[in-house]
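One chain comes next, on its own, written as structure tokens: the form predicted on its own.
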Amino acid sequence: MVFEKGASSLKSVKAIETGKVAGTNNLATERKFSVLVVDDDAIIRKIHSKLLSKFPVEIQVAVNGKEAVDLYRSGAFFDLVLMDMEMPIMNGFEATKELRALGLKSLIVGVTARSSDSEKKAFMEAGLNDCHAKPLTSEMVKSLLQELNKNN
């Protein structure tokens, strides 16, 4: 987020909790985004889950992969997929391995707690559109859904 000069903290914070994020009117659509937050933290899932909830979209939820790639094999779609790296049952590699083999061409964005290069280049290669440090921000969130915007 951006300060302006004598903005406080405070105003900022109270902006995100309340919605009122500049910009965020232009992601109106005819139809509201479907977005899962795949992640076994349940700590990142509600952060992610209440930065979405801002924005008109549909939030959907998993705690591994395999819960993900049932989801999507069940007939559930997603717009974006906020997929975590490391997780129990199915790791967030094999994940969206599978959900690209299985057809899926929606974005997938990596969210993780590692920052070593090579780890974030192996899960790129995976099949994600891009990757992010996590917790994402609200301006990253913003962001994300200006692309998927864009894009349909």
Given for the second form:
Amino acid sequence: MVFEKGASSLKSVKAIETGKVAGTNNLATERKFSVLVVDDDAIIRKIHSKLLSKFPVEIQVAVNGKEAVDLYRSGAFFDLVLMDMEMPIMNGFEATKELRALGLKSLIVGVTARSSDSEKKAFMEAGLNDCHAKPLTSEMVKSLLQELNKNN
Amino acid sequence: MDVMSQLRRQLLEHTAFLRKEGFLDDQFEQLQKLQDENSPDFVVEVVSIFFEDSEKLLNNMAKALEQKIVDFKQVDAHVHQFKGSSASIGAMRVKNVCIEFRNYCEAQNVEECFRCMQKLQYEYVLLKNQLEYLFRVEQQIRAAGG
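Could you give the coordinates for the form predicted together with the partner chain, as opposed to the form predicted on its own above?
Up next: the whole complex, starting with the chain shown before.
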């Protein structure tokens, strides 16, 4: 690009810097939210991934708690984690505890088939932000992503 | 009425029948809503996973109940999983039998558990046939250009 001397080119550079030029406003700050779906049930993974795919988010999956933790350890970042409770190798409770211990501050939402209040409460103790029955509905997914938007 | 309209009516009527008889609940409708141009076979794919999983679980339940000393925790774990997957696709009648089954696992009642398992197998086969019919009609609609 050749910058010619003159007021107009200076104006346009300034405009880009202040972010006032249409279309460049969010270039520097816009990135897709990244969501991790953790569940050993292929049906749930498929449904939740599909629900999420209706929104502009990046989706990753893990089939158990250990895979989720390993992903995070290897440098992956998630804005939102949908964490199933009962999984082999490492369950949702342990995985949530581990992720929090490793410094993940993002939203972790428990998703469980065990929906009694006491069971939900016990799961929350691991460090969840919230806990819902599975499968999630599209309204629930929408509201979770809206919450992400607010926090960011 | 042309073939396409007839097929569409068949599909609607059969889906309504399945809802009315309690085979399927709202969750199945949620799955249908998720289907789109990006995944035109979404419902069939999800239900196929359900069929695969169900058959494994029913097998595992049968094996566990046939043991000399029944491990009710193990049976319950299989039923719990089946309850979860049936709820995920909206298979209401199957899910309800699972709920009943779990009560008998907790009570450690072998006879009742056996009875529930047979009921579960029955409901599952019934549902499978119904859904396969539904999918066949959908396929015919697609083949006819719908």
